[in-house]
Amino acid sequence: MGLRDENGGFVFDSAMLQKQANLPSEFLWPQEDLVEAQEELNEPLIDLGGFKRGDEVETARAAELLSKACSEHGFFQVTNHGIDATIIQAAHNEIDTFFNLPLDKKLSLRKKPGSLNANGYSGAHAHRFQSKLPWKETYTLLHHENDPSNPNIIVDYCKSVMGEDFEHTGWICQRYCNALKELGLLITELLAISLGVDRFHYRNFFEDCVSMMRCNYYPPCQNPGLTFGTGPHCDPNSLTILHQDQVGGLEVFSNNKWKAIRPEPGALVVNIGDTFMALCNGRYKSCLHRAMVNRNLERKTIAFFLSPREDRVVRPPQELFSREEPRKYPDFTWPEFWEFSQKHYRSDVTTIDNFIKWKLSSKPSGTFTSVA
């Protein structure tokens, strides 16, 4: 049995749960979902060094690798990305600081059930779901680097909500997000080149983006074959840039098989989300992926999510649709899709299609045409 709070909600006390021989029923997943990966994805390892130097041959090579990967499954890894290893290590140290806090402190920072505010702690996403819970804890921080009214939004949040003692945590996470945002913008340039559109089209679109940092902690699990660290899902945002430790556990569903992504020292994993799939008119894929748990080892990752500013209209550039290749998605905004994805039971391969059906059914007929 797991702990319950004063409202009867499930409390993820990993220290207590790891001592139990049997997994609480809230964490059990159907056996057909738990098929193990038998091979690796072999996603490309893209060296960004030549692209950053302006080397045309290396840029063309990187764009070719990216295009092939994103057309098939939407995952690749990048090296020579320019993120200082000391910043990454400092951010991981702050993960340790936070997830080692007493349980009552973490619970005081929980996300509220039904809230669309991304900030806060979650134990097994119990604020959203009651079954098929993920075996993990998360802490999410919203990042608006270009908000002139609050350039240090993470620092202010950590001080005001977590306490003055967490100002240092705030500065570390702010620096990490600022650096990852710049990398994200650089990757959007390479994506544009690979798609044959203006190099700065997506960079300009995301310059004043909404982004957030999610710290993930996956404790050891005595029954790893019965549950997931994160269940199968697609990311609703535009781009995800993930730093994972060397434990491994990330898997992608490609060609009707689950395939593992091997951690590469110094590399960052990048994947396409649903919103960018709409921004490129479906040419690049947002792919189902999941995180496994380990019987003996804890696993920690930091995910950085890039999304459009709230009032930006998600629409592919003109070059990517025509009468021969009509538009696949109507115009929408990120807040519309974010709200839908949070109220939908799971973010999976059907989420964006279900969102489009919902959006079209709630608008007057004729507001979306599938041709140029």
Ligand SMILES: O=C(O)CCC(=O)C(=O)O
Second form
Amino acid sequence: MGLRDENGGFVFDSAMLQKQANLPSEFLWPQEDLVEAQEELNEPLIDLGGFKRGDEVETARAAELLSKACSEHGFFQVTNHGIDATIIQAAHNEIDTFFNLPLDKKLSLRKKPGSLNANGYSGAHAHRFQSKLPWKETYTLLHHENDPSNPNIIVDYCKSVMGEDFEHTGWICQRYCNALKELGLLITELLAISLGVDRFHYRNFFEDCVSMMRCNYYPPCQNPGLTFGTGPHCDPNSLTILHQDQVGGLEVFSNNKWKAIRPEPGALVVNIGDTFMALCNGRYKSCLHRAMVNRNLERKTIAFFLSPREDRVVRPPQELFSREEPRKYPDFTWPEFWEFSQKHYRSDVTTIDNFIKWKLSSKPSGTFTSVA
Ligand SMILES: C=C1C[C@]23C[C@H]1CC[C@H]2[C@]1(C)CCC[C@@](C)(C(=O)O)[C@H]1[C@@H]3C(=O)O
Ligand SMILES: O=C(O)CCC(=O)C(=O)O
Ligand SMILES: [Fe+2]
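Now show me the form predicted in complex with the ligand, since the one above was the form predicted on its own.
Okay, now the whole complex, with that chain kicking things off.
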């Protein structure tokens, strides 16, 4: 029995828990989920350098690699992505400082459950779940640039909620997110090219996107075979761009097997989420993945989740559906799907289909035209 908060929730005291020989029962996952990966995923390492320079041959090559990976499992890594190594390092330094704060301070910055993209700290998501807890602390920062009166939303949040001392942290995370959003938009162009649709179709759609920076700290765990850092899930959002340190732990379920994604120095891991799967009429996959924990080493990752602006209608471009290839998903918006995925406990491969079933059955008029 560990520490409890004022609501009886488990308190994730990582400094103490990583020394503990026995895992608290809240962190135990079912035996059948705990199968170990025996091989690595063959995801491509896509060099964005040529595409960025406008080299047509290199662009076609990158688009082909992208198309193959996204049709198979939805995971790839990018190099020459243009995100300065110093800003990545600076973000990691700020995150280290944050996770090293006293537990009380972190608890005072807890995420408020239930609101879309809420900012703040979470220890093992214990405020939301009671069992199958993930062995991690997270810190989430909402990023969007829709509001011209407040272009530096992260700086403002850090200063006003965390305190004036965190202004610098705010600027670093703001710069990180601004750069990652630009990279996300660039990747949407390559995705469009690879799908044979107008190059700017998705860029225009995501120009005013809402995004989220999620910092993950996975402390060492003396029973790494019994729990997960992040349990098996599909990302409900559109695109995820992950920076992982060199420890390793990210795994993908592809061709009925768990496969590890090897950390590549300087690369970023990108994956397709459920909402992009709907935006390309199911041509590209959103795939089950998870993060393992390590017996001796702590692991840190920064996930950047890109999602459409709240009122944008998620619908594939005309070129991607026809009488022969009908629409797989009706129109929906990100907040509707997000709310459903939160109620569904954890997002997996069935979430988007269940959401569509629920949406069509709860609104009899909500049928959709499946052909052009
Ligand atoms: C919109 C989101 C919900 C989650 C964070 C982003 C994208 C992925 C989701 C998540 C990571 C899937 C696994 C479970 C989860 C609770 C987590 O472990 O963090 C999910 C996120 C969340 O609901 O906060
Ligand atoms: O930290 C990782 O390796 C993966 C995290 C992840 O999949 C997520 O946050 O959605
Ligand atoms: Fe994920």
